[in-house]
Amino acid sequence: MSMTFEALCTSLESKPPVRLQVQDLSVTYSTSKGPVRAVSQINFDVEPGTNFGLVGESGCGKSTVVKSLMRLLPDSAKVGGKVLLDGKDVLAMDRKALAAVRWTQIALVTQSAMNSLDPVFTVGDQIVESIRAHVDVSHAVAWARAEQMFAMVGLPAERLREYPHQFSGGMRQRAVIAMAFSLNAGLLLADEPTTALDPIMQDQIMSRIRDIQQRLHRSMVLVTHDIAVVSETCETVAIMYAGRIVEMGPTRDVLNKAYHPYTMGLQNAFPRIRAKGESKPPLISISGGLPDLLHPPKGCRFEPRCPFSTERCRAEDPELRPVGTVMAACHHIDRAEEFRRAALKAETWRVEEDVQ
């Protein structure tokens, strides 16, 4: 017998938040010039009810490392490690298995709203199915839930019979966090929910997102290229550079005593928030770009774009390490002190190329 919608809450509203523990991730994809080498040793957790965040350029790896939580890569990706759900390795599942934690355990909110939704179905078509994939409810009970969501999420029950094309792009965003919301997963990957929408309604998603996280008390990995966002957001914070985390720590420690020099430049590249009588602070951009990961440095990988470089960070990788209260890979970070000043300065970035 069927659920009613009642019972239905109550079973998802008692559901626990989970915990994610990352253990050596990696992720390789076969090309015809050779592996790629996208991810290299992840590791890090997000306890029960937390927000964890994911920063990095484009291109540094953000997406392919929540993916690979999902086991959403293309056959070409060789993953390695371990991905544990409250202990069970994600990894290992079999197909049924897997079936079974998508959408109940763990949920996606990607990057690109109207690519995950089907153009040819109505979106409360989509939720309902979603949700009677993995609980035993009648066609208006998994409507009834629908609707709650998108009342959640700040939109019309009457748009729930309307298709994607007729939606804007910020009410297809709140559509796709409704579904991923549905079923009260345990722990939300948050993939960049604000690309391509303007400042307003990138604040008013991720104001939705902060509200359902703290009514539902779930967990959630957020992946952004927006320190700011991080800053609003996530307790605790990963830097991510060529595929590896290179600072990690309480986001309120990292953001306000960087260790690693990108971690500094990152933050030159964004607006701050002036003090009384300062003048405004120029932004920073990096030069160079991100390292062909098909032949990666010896190195450091961001040596060669590091304005404090030496001969042994383009000879030995640093290992992440731990310093205070983060966790940091540089050979230098005795020094970080004086690179944090000299990376206020816009001189301090110029290679010699700009100088000429």
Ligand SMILES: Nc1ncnc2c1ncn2[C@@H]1O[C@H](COP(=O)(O)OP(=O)(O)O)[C@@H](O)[C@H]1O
Given for the second form:
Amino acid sequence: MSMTFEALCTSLESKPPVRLQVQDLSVTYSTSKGPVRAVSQINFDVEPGTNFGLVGESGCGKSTVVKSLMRLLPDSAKVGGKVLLDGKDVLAMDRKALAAVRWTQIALVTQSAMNSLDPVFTVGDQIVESIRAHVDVSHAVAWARAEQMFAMVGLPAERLREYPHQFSGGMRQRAVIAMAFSLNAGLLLADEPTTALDPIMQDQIMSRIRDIQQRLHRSMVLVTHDIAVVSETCETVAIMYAGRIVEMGPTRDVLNKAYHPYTMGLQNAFPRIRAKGESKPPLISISGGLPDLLHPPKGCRFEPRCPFSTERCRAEDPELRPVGTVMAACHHIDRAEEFRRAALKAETWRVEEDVQ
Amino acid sequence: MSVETGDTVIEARDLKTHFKGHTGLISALLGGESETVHALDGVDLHIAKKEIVGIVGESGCGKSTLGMTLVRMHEPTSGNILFNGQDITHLSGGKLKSYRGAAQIIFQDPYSSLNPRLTVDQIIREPLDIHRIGTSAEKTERVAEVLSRVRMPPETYLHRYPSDLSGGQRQRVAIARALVLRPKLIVADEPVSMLDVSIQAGVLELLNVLSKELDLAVLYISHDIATVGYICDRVAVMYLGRVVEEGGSDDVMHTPLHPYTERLMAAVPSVDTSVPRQRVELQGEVPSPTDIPAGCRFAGRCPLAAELCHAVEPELYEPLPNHRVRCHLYLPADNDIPADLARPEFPENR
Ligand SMILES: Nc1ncnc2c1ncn2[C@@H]1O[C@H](COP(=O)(O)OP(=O)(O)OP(=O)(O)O)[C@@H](O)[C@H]1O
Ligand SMILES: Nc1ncnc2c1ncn2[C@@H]1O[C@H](COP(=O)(O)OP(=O)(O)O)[C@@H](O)[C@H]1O
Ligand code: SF4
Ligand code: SF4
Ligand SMILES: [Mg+2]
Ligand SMILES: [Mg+2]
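Can you return the structure of this protein in the form predicted in complex with the ligand rather than the form predicted alone?
What follows is the entire complex, opening with the chain shown before.
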């Protein structure tokens, strides 16, 4: 006898949250030009029921991290380290164990997820199939669950009967978010889930995701370039640069009192809505770009763009170490106070010969 | 940022651009009737020298159509475009070509908008060749001049190919190319939305400086309301093909008048979480531009909608100096609308 709708909901809602521990994760892509070390020895924990933000510029390795948590990397990628889900290493699982974990324990929404719907099936049938692949319920019960998920993302239930091409991009993205939530996985991986949506939709979806995470005590890894979204959503944030975590800690502390010069630069570059009458602080960009990961610099990876670099920075790669309530990877964290003041000035970041 | 007005460069008067054709694959396959897309449906707008006007609004509301129509890449269906006071709505041939030199557009994608087989020098020089401007030496001089303007030393960049440039540098080259014909109007359609946050700032700041240095009128189209606050003097909010609110960017962002703008502004997340944000859910979907509702276009989603809203489309009223809004909440006392139609009312808590 398969489950009733009520039984399904109860069983899904009583699922425990998941603890994620990432230990010494490294990913190297082999390319025709040589090995690309996209992620180098990163460590972080996501406590059950909390949201963890991953921020950094395009190409710094965020999506590579997220894909390795789901074991979705191409064969050209070599992965090292451990990804522990409630203590069990995802990287060591066989295919059967992996299939049992995906979608029921970890679910993924990516920026381009809206293109992942199959054009020949209705959206409703696709959600129903993904539910029935993992739990023993009738078509009708799974359909009722799909209706519930559609309501959550603000789509009318009757549109479940439509095909993906009848949806706008934003509606497709919402349908995929509904699908990712349908089994109420303990850990949601969200890689720029709302970037393709306009501001109102973005805000509505993020606030729904937050509600569910809180109400059902779920965990989430949220990848975004929007530090405002992180500060509203995540208890903890990690700032990534060129495959490394360069700063990590409670979101409020990292965003208010940064220790790493890159974090300071990112904050200046991020446009904020000003209070009425407040004068416009200059928007300052960080000159230069990410280092070539085929030939990463010997010392600090941020050195070529850092206005505070010294001889030591060129020679030695700084380790991530605790300072105050956070962790930062910079040789000169003891001068952070001075850096923070200097970082607010546009001159500090001006590099003449190489404009961005 | 004070703006000397009276120097209007471009003006749109009740501008409309409608597209004919099948909108969906299904209706095309079924050979259904072709529908008219009212992409731009009656817009009034003006931009002065040294002024940056922002256009914001949901995806599909007609922002890009407005930009493309102003530079005459789309044929307007009705209304007028005035450039330096002259009506250019129906120019053609050589006159249209010279207008297109004076009104340039920059697009979102710095990766596909530059020809990968040409050097930076050739890319920027091309418009001069097309418009047959200057001798070879003069062209060389102009190319170097605009590259310096976008803060890229010519000796370093002239002979590079787009593939050797970062996204921010490519967008600077696109701007240099747009500047080489010495335009008076630049339409920048999401110019930084594909760039990383760490480098967006440089391109925005550049647009800002150039508009003042070169007396440019700039139309800045963007989803990202925070960036609009940084560089725009005025902002126009579009909804379903029309401007529903327009005013100084501080006024529109901090004292939005239209119920739609209010929700749009409330949806912008804030880094500072110590002040809780007043969030309002918006019901319903944006209506289709093929099927424009009678009355206020926002009525189907507006929590304040009253009988009048469904019956009569509001005009742009000006309840505050230089701050206009298309909403019946601001209906002036001397109106000729039948008194028996129930008016919308401000909610209690305002
Ligand atoms: N060439 C065209 N033919 C038919 N319809 C079009 C054409 N160009 C635009 N449209 C339609 O006109 C409306 C307005 O489109 P437009 O591109 O101006 O929107 P937008 O505000 O720039 O949106 P976005 O924020 O997504 O860029 C949309 O419904 C769009 O589908
Ligand atoms: N399939 C792949 N093969 C080779 N290199 C890759 C592949 N996917 C990503 N990379 C490289 O790995 C680095 C990190 O990429 P990614 O994880 O996508 O960054 P992000 O998500 O932060 O933008 C980049 O240098 C990128 O070019
Ligand atoms: S280690 Fe040196 S170069 Fe790296 S961020 Fe710190 S100060 Fe800058
Ligand atoms: S006119 Fe009426 S429906 Fe339209 S925005 Fe104003 S109150 Fe709402
Ligand atoms: Mg990515
Ligand atoms: Mg557009």
